[in-house]
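Let's start with one chain on its own, the form predicted alone, as structure tokens.
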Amino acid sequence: MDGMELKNLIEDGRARIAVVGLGYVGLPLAALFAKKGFTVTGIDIRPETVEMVNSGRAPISEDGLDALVEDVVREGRLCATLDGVDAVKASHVVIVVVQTPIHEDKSPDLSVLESALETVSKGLGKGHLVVIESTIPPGTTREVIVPLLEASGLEAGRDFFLAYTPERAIPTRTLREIQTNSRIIGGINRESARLAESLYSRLTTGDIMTGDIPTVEVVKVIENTFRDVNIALANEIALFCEGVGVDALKAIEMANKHPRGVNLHMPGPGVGGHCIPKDPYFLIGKARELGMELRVITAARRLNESMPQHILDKIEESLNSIGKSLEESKVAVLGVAYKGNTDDTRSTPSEEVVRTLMRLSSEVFSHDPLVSQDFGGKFSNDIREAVEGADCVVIMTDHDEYRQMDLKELQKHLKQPCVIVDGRRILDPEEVRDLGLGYTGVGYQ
């Protein structure tokens, strides 16, 4: 099959698509392509995920995803399988969207991606279009992806088409953003980029920009690195404001009204998720290979990684201010997910806070409305149970449920005196203090 034949199949909606990885991006992506009329097979290594999808249920929490999966599975447009090789053989387009985390030493861990590519290689045929959506370090396509796919005996750009278009969606808005965000697409050659552009133009109303793969690899990681550096600046400003007795949120809000586009992000208890905590290390590691040091990016990453410890320091200081110690106190941690209104706990700052408090002999009781467990301590989805008799309440996640808490009702369950450490700054300090509770937060003393 040549490029023109494949293009016609894509434009007619007759191309069969295999999506490797049914996680926070892969499953919504597969379901949306199915809703657009394509026949889609999702590939995953987790039997429970495959079973849930085939029964029309979504194994992840994302607004609208359950109903969408139920619809397209019932219509016969989406199914899931553990047999990746056969699914690839039966498809015209293969999209790989699996995790690319980092090791403890901050080096890239591409083992899951490599395993997925080995599977794809075994089923790869002439005329296939392979699209990589996983975030990767610069140079990975040339150094890792192409060799693994060409183990099939086929040549990239001649026997099969290859493109890179990194996902840009975030949990809680994944379905909407996949369909509206702009796309950057890099092709191993011009025809590969054009085929991928044809495919994604069926899915998104956003602008599509095409170029070469090395450029797109860099673009993806600098996007998230910008956010990491901006958050680090906001966090450092918050620490300074604490020192001089200024409310950092008020200062940032005023600064963001500057006529020439100041856009400071919000400070918080640390940065979590699947992209921002690791993508800067993709740049840092590649720079070191080239004999370079990225000093600003490295400093920003270290500052953001220090914020959970800052929360721990605030917990201890706040308890001491009411004559209590960590060892004799119950600490209720509100929020296990890394961000509000999602069940995603990847790289969540809450993990370090919970584990450290437990190591310091505090009684830790975590709560989250969407997550089913924490990191080894006591846990409940019932907030009243979590805060009952608490000496300190720590807000780590900006779930809507916490923003809308009835503080008077909450107070009935707390031990007196009690302090609230607001890592997300979602409560009104004056309202909390009017109830006779102690209050502190990031960027606020």
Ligand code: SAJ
Given for the second form:
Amino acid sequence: MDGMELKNLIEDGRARIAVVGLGYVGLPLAALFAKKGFTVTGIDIRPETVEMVNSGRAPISEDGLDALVEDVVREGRLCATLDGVDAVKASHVVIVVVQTPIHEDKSPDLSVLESALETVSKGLGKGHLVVIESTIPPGTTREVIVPLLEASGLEAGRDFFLAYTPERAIPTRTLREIQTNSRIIGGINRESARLAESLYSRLTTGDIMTGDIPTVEVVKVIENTFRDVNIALANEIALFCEGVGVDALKAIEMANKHPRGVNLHMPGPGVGGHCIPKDPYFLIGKARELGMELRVITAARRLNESMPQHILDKIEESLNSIGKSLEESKVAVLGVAYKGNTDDTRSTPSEEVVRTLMRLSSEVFSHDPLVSQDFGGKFSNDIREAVEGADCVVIMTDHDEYRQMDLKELQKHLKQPCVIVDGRRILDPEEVRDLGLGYTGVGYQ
Ligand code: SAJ
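The form predicted in complex with the named molecule, contrasted with the form predicted alone above:
Now the complete complex, all chains and molecules, led by this one.
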């Protein structure tokens, strides 16, 4: 099939799409393409994911996803399979959206991507369009992706089309953002970029900007590095404000009123999730290969990685301030998800806090309304059970449930005296102190 035929198939919705990886982005993406009228097969290596999707259910929690998956599976436009090779053979377009984590030593772990590409390569045929959505270190398309796909005996850009368009949707708003976000698309050649553009213009109302793959590889990683460095700046300001006795939140709010683009981020207990804490290492590692040191980015990462320890220090100090020691205190940790209103616990700062408290305090009991993850300690989905008899309550996640909690009711379950460490600054310090509880938070003395 040539590019013109594929373009026609895409434009009239007859192109069959295979999506490799039914995770936090892959499943919403597959379901949305199905909703737009395409026939989509989702490929995953987890049998339970495949089974759930085929029964019309979403294995992850994301606003609106359950109903959408149920809809498109019932209409016969989305199905899932473990058999990637056959599904690729039967498709015109293959989208790879699998995770690209880092190893313990912070170097990229591309093993999942590599094995996904080996599968794609076995099913690859002439005229296929392969689109990569996973975040990858700069240079990966040329060094890793093209060689793996060309193991099929076909040549990228001549026998099959290849494009890179990294996902940009933010968890908790994934469905909406996939359909409205602007997109950047890099092609191995112009025809590949144009085909991918025509595919994604069916999906999003946002602008689409095309370019070459090496540029787009850099863009994705610098976007998330921008976020990480900005959060580090907010965290550093918070630490400074704690030192001088100024409320960092108030200072940031006032600074953000500056007429020319001051947009300070929110300080917090650390940076979690699958992307922001890891993507800067893709840049740092690549720079090292080139003999360069990325000083600002490296310092920002270190600072953000030190925030869970800062929370632990605040827990200890605030307990001491009410005459208690960490060793004899019960600490309740509210929130194990990496950020509010998600059930995702990947790289969550709560893990370090919970695991360290398990060693140092007499008891640690964590809670989350959306996910059950105990990190080897006590855990409950019932907040009353978690805070019962606590000497210290630490807020690690900005779930709406915590923003709206009835402090008076909560207080009935706490020990007296008790202190609250607000890692997310979601409570009103005055209100907490009026109840006779101790209060401290990130960026607040
Ligand atoms: N956080 C702060 N302060 C802030 C903002 C975030 O402490 O001001 C923390 C969060 O609590 C969380 C972490 O940072 O622990 C990351 O959260 P996030 O909301 O910045 O990002 P993610 O990981 O949920 O999603 C991001 C998004 N990137 C950006 O907003 C730049 C999304 O657009 C990307 O598609 C996604 O990463 C990705 O996959 O790369």
